[in-house]
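This document opens with one chain alone, in structure tokens, the form predicted on its own.
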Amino acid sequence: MDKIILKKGRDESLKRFHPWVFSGAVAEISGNPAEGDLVGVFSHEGEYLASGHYQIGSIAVRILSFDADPSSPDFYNVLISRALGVRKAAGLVDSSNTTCYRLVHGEGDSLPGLIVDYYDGVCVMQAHSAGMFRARKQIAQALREVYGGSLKAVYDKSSSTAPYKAGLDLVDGYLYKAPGFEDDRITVLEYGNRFNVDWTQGQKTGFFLDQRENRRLVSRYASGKEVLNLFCYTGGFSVYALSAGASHVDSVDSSAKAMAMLEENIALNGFDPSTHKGYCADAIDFLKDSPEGKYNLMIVDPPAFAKHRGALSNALRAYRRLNAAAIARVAPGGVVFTFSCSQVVDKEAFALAVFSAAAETGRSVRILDRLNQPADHAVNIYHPEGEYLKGLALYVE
């Protein structure tokens, strides 16, 4: 195993277990390692820090441990156990009303750079570094012990994930298919609402299973009411709004895939489909074009606007006009489920947008909820950086 060895005095995020090594800590590379490989980490003084994967780029290495050794056969099985133990301790696990969730959450696992979601036995994984592509085989067949025969099938998409300067085949592919199993997508029960996912032609895994206890809460207020659900992908929060007897439900994206996904699901749950329309559109062109008291709840989920640091400013700007437009146009008396899923705007940030944006309107708002990811994207309290949902639910006057 090659070494990274650290500057003086660089060694103190590892010394509280923060699972990443930054290129600029780095003083030295003994041996010629590439990128993906397993590498130990090493202080000033020569003191052993940690083991993980070794890549190009401003995170130099991404731990996978602090004592035991990733190259050992069983090291996957361990971890991707008790990644399930979490899971099960979260109730999501056996459930009669809920069959996926997320069962590796990266480093909130210990697995820094590895996504899997579980749908009703099947596992679908995105590796976002070279060292977890280049392990796909073992993940897939300690998922294969960890679930043993109920696991229906293991599919890797890490084409859009994996870093394509790796020299790696990103092609997306199965790794594991049990016998008679053929589909490429699955009916899946979400607190008993049923929605189908497509894992091959789906954005991200197919399904975003981060909203899951978000969707539950909008149940609670969407009784009656005239709903809009904007940037809505194949109708996650349309189905609990309908399932919680909204009156009716507009559903807004700009993707014609995702909207014939959502109108499967809107089928599939049995809905009145007079109480439901689709639009497939520009959501903010059609959340500034729909008339002021149109709607009295509404849910704003955009994509993230800044995937790195350098577009911070401009993606809070888009915040701030959205939710501007959102405020200025739900009825008297009406609620806003407003969200960033941009990993680089903390929950200060966006609040402070969102705060600017109800002060544009002028109205009157109130927080009725602080709102974030589920337990299954799990956050290592030594790894804050890992808690990238957050959201609001807004009371407007």
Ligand code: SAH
Second form
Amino acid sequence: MDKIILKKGRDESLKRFHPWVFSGAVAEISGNPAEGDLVGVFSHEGEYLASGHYQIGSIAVRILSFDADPSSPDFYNVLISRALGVRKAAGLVDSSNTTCYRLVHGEGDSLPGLIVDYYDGVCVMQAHSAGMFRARKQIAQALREVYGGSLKAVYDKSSSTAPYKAGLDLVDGYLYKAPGFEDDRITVLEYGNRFNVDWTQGQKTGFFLDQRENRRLVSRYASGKEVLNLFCYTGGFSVYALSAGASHVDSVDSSAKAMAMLEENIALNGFDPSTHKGYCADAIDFLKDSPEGKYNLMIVDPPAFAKHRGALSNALRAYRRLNAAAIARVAPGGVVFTFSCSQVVDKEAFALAVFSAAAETGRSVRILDRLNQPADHAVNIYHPEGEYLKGLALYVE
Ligand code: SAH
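Moving from the form predicted on its own, what structure would you give for the form predicted together with this ligand?
Full complex below, order starting with the chain above.
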């Protein structure tokens, strides 16, 4: 293993188990590691600290281990088994009404750069680092060992997430298929609601598993309501609202593919088609054109407005405008569920943007619930950056 030697005094964060080594902390690289190689990280005084995947860029090493040897053949098996143990503890495995969950959430599971979502026997992985992409066959093998005969397929969908500059051969495809498994999609259950998940055509790994608990909470407020689901994707919140007895749901997304899958999901759950209408449109324009007081439950779940720090102030302005439009239009006594999945917008900044939005409308607003990501999107306590999804449920007088 090549060695990364840190500058004097720059070993503090690794000693507190933070899983990244920034390039600015590196004094010397002994050897000539390629992107994705395993490297050992040493303090300036020569003390071994940890090992991980090397990459050129602002994060030079993503730590895989502070003790175990990441080059040992059972490394991924051990870490993935631990990750499954966490999902079992959260009641998500072998549940009769939920057959999908996030199995590996990067740093949250001590596997920086790796995401694996589980859809009723199908694992869809996305590598965000060269090292994880290069380890994909070992990861697929470990998934086979962990799930045994119940594993239907492992699909690698890293072409849009792995660093293409590292010269990787980025083509999505199956790393494993059980005999007889032919489909590129599957029907999953989430709290008894049915969804088709298509990992080749869908966004990210196919479904936004991070909203499961928030969708469940929405169902508590949905009975008898006129609902507007903005940025609806394949209709997660819409299906929960209709299951809970909403009188009508309008769903809006700019992706035609997502809207087609949403229509399938509405049919799959057997709802009366007259209780739902889908609009393939810009959500912000749709909201601005909608009459005041028409909806008494709104869900506002936009894509990340800020993908990096530089975009922060524009993003905060966009969140404020969007939320002001929603709060201004919801019916008196209505509820708005509003979210941000931008990692660089922390919950205080988001709450402040929503507070300014409320003040702009002059309406009286109460916070009913503070929302976040669920247990299977685990946050490593030493890596608070892993927290990205936040939201508020608002009651608007
Ligand atoms: N709430 C969804 C996830 C939303 S992800 C769920 O529970 O599954 C964000 C969605 O916003 C994506 O589906 C994307 O297609 C959509 N989107 C992005 N920009 C948009 C815009 N300007 N208007 C409408 N939809 C948009």
